[in-house]
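One chain comes next, on its own, written as structure tokens: the form predicted on its own.
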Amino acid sequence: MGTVVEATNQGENGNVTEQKPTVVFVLGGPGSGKGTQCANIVENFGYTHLSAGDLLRAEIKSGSENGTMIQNMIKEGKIVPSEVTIKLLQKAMQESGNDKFLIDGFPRNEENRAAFEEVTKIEPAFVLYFDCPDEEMERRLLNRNQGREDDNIETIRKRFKVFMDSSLPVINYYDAKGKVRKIEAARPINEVFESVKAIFSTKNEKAD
């Protein structure tokens, strides 16, 4: 099976690594505003935004054998294997024609993280972490999703707990490597984007 990094494993000259795509993991609890900011980053910095959840849902909708398998696992309350999600991410990366990606909502846990690096041989350039107090995320979700049954207080709090329990070890792992860029996400959208812009301008290119 060809992978998105196939070309990077060949050749011995110094530019081999330059062919590897730039990957930024985007993490934050439900309601932290990461989706809005990803759209701004795409518009201003030319990244392709890949949401692991959206890719899984699209695969289910496609009616493929893989999609049926994913749907059955979710129905049974099982976790979709990391390799399945990673293959969907790789395919989307290959098909995009781009070399800069925001991967949103993945890795969800340490096992995802280790599998992604193992399979793709790609380490993220950095992790963009939208840090938002639970009360603020709760307020946003309740305001935004009135009438959606999965957004009652109890469910929302469960989602926060799952995010913290599973994603915090990933954030801590990359923080120890100096790769976490933490954004205070409780502020207004424009203020948050100013902080995001500063990170991307210094890290990758000049904003224009």
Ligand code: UDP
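Quick caveat: nothing in here was measured; it's all calculated off a predicted structure. Residue numbers count along the first chain shown, from 1. Between two forms, the rigid core is defined as the largest C-alpha subset superposing within 1.5 Å. What changes on going to the form predicted in complex with ligand UDP:
Once you line up the core between these two forms, the Cα of Q71 ends up 2 Å or more from where it was. Superposed on the core, the two forms differ at V80: its CA moves 2 Å or more between these two forms.
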Contents of the next structure:
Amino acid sequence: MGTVVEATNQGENGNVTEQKPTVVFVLGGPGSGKGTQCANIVENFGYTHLSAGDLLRAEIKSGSENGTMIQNMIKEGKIVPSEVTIKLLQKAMQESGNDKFLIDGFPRNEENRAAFEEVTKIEPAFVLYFDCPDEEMERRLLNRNQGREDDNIETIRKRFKVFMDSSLPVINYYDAKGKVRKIEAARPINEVFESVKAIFSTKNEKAD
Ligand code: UDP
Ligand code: MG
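Same protein, different state: after the form predicted on its own, show the form predicted in complex with ligand UDP.
Every component of the complex follows; first up is the chain already shown.
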């Protein structure tokens, strides 16, 4: 038996069959509500929530050799090399024991996306996209007071630009494949979750 992420089984006829986990990418600009809504999805639909940003911040705290590099990139709103983020995601998937994942805040650029598919051979079931105007995201980020080094106006502006330039193309890529489920995110948490629930309740989870 392989790991959850690269699971292989001997089928009845001796052929090797793959059992891949279900992955939903949760994307949207900084402050669009990805983390908040992921917590709601976990409670209601049995997914494991993996925030790429949280995994990177934990990696900094752990005193890893990459810590300083990651910290500098986050402070500048830049995208950490795929290799680092993908390793953290794979490890978290393996350790979870689950086979359904919300991957929040990743892939952030085309290179992240292609590298993840190449390394894990996993394609997302769908992409949940929280669409929110910059002014609303800016207001939320400046009010959330989580002590994050990147929630200051200079870094926020950089993060918006990186989202527009690098992350939106990933959403467009999946949109062209019919995989994007777009949510109007500039609404109260409960209202947004009603829209989210409708998506997870329909039988599109396994669509590919
Ligand atoms: N980050 C990254 N790669 C990822 C996810 C996050 O490089 O796959 C870095 C990037 O610098 C980003 C920061 O971590 O600006 C914070 O990401 P997070 O998703 O936590 O922020 P959010 O968008 O949720 O506010
Ligand atoms: Mg987040």
